[in-house]
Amino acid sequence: MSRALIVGSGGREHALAWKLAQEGEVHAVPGNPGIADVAVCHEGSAEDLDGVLETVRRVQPDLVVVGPENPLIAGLADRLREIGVPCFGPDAQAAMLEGSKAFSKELMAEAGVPTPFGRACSTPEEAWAAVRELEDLGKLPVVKASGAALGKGVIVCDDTEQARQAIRRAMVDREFGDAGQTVVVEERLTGREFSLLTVCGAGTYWSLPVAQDYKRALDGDRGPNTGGMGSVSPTAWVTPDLVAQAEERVVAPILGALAARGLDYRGVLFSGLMVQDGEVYCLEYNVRFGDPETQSVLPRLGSGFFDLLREVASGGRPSPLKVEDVVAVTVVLASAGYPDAYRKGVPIRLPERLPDGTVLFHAGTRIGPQGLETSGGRVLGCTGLGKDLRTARDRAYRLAEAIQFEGKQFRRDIAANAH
């Protein structure tokens, strides 16, 4: 039976171990008490790479998938591929399309990806003067953090003293540590967000399902952004005709450049995308599975999922996979103060039994002395699917309010713009 390891602990990495439970035999590291139902998990951490080598070494997997974002801009899938060991994630130079936004910037120009306007300033008085820059345009300004920030580093302005203040709290107050350091004011569009999941590999690429995240914190598209209160797939909005702008724009030209230097991308490339006026615009790269767009997309797969993964880790062409004609709703159940600061040790109550229709994925749990409780900001993923879009959401919404621990969480409006 064909081995992976999965390399992190979130709700991304039990949707992974989820879906390729079902073709072969998985391994995590650290991973977490949802994926030990699925999985061998293995002490360690994933940012820990030669503990990940040691654990290679004794699992021998025929496939690695690193989860995270920082693993690979460590150069996790460099050492891996020095070992003969097939890698499903970007080398380190690649992975500095995520690891820093400037970067990204200065590629997606040398490529002709549309993005909106941005200047990457080292300064808070570089950073100040892109603002006012931008306001003399009469354009309101977003501030990025360029390193990796875990999802939380973008500060979308409602006006120029949110941007100070979005500026002081990424290069004074280091809100966000060396990430930072560098911040990227870019011109606020208006209009509607989605995610595209593309697998690359040798050069082509395959477009997974289209997923729709919610960032901010609050229903109605309100509060501080996050790492993502959920996400839907499909997304009826999104046309066929849209997938295929995004790839040719900004899919293709960016794999392009990247190739032209000497980089062959073998993984996922996630890419951030605005619809504005009909026109499609790079927001940003990462260069991994979303999450919890992962959460909604895999379950809408069908078979063959850990060949696709093993075949482009292993250098080769991305072959599609069928879609299910079914729709994936996902809530997050995030802490209390989630995305600041939050308690950890908090007991979960689980019901005996999910209700029909649902699948429950751990994001940041732990087995303590009262059992299982909670380990992170966003908790668990409660992903609910259906034959139409009502269907999954009373599913996703009932596991949602089955679960019990104090402070939990969620919003109550997911999904329901998705048409």
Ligand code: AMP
The other form holds:
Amino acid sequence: MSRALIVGSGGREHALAWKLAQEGEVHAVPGNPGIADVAVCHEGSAEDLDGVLETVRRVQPDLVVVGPENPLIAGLADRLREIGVPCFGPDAQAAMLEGSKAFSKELMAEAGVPTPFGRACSTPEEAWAAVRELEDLGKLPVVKASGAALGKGVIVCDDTEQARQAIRRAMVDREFGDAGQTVVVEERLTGREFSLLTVCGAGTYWSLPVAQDYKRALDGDRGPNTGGMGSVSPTAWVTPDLVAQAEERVVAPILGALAARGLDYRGVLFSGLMVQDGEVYCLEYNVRFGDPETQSVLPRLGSGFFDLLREVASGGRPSPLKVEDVVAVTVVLASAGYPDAYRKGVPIRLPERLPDGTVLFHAGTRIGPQGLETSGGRVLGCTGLGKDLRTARDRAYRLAEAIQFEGKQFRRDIAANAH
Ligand code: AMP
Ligand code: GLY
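Please give the other form, namely the form predicted in complex with the ligand, since only the form predicted alone has been shown so far.
Zooming out: every chain and molecule, the one shown earlier first.
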């Protein structure tokens, strides 16, 4: 039987493990208590590349799937390829698409990808000048820490005073650490967003079914940006035309620009897209599966996922899989306080039996002295599946209500506007 090793420990990695375990043997480093139900978990950390390589030598997988971006940015895929292990995930240079928003903007410009006007700034004065420049054009700014900041380093501003504070938070107070050494000041667009996860290999690509993510902490898209509070797939308002536009204008040209630099992209390219006046704009690229998009996308795929990832990791082309005619909705249960400071170690009570048509994905959980407890901001993902949106939503929320832990917070409006 084929053997996969998944690197990471979140809800996305649990969804990957759950799907791959239907078709092969799965190991994870470090995994989490939910992943342990479907895979063999090994001690370690996704950030410790030497440790991961040591686990790879022991487990001898046919395929390594890297969940989070940091190990990719740090060169894990390069090191695995050096020792002949197929890795699903791009090498370090291509991973800079996510590792540096400044680099990403530069490459988008080179490739002619439609993206809001933006300027990379390395001092607060430069950033302030960029804000004033936008103000003169009658446009509002978005201030983004250039480095990887777990989806939290983006501040969408309603006025220039907010932009001034955002620049201070990122560049002076260093709220996002080194990620904020450089910021990108960007024109704020208004429109609806969707996520396109495209499997890329050997110069070709195949997009997984479209998903929508709910990034803000509170109902009605209010509150701070988070890693993602829920997701839905499909989204009826995203027409095949929009997907084709995204592939032609956002995915294909950036793969071309990478290829021109001698970079062969093996993995999933995540395009964060906004549609304004019928036109698709790229807000960002990620070099990995989305979290929590993956939890809603993978349950909709037919068989062959293991082979698809292994083929691409080995340098082959992605072949399309069947997409099931079901709707999936994922509601994230978060710790009180997230995305700011939160407490860990809060005991979790799960229902004895999960409601029909649901899957529970663990994210920030661990086993403590008293059993299952919280260990992160995003704790669990409740996925509901159904023949229509209403059924899928009802099921996801039934599961969300059935789980208890102190301070549990979740949005009530996930997928309420998906059609
Ligand atoms: P990013 O990490 O760059 O995708 O940004 C996170 C979120 O911030 C996006 O999903 C959007 O909701 C918002 N955002 C980012 N850039 C812009 C922009 N130029 N205009 C409006 N909203 C934006
Ligand atoms: N859900 C957005 C992300 O994975 O970055």
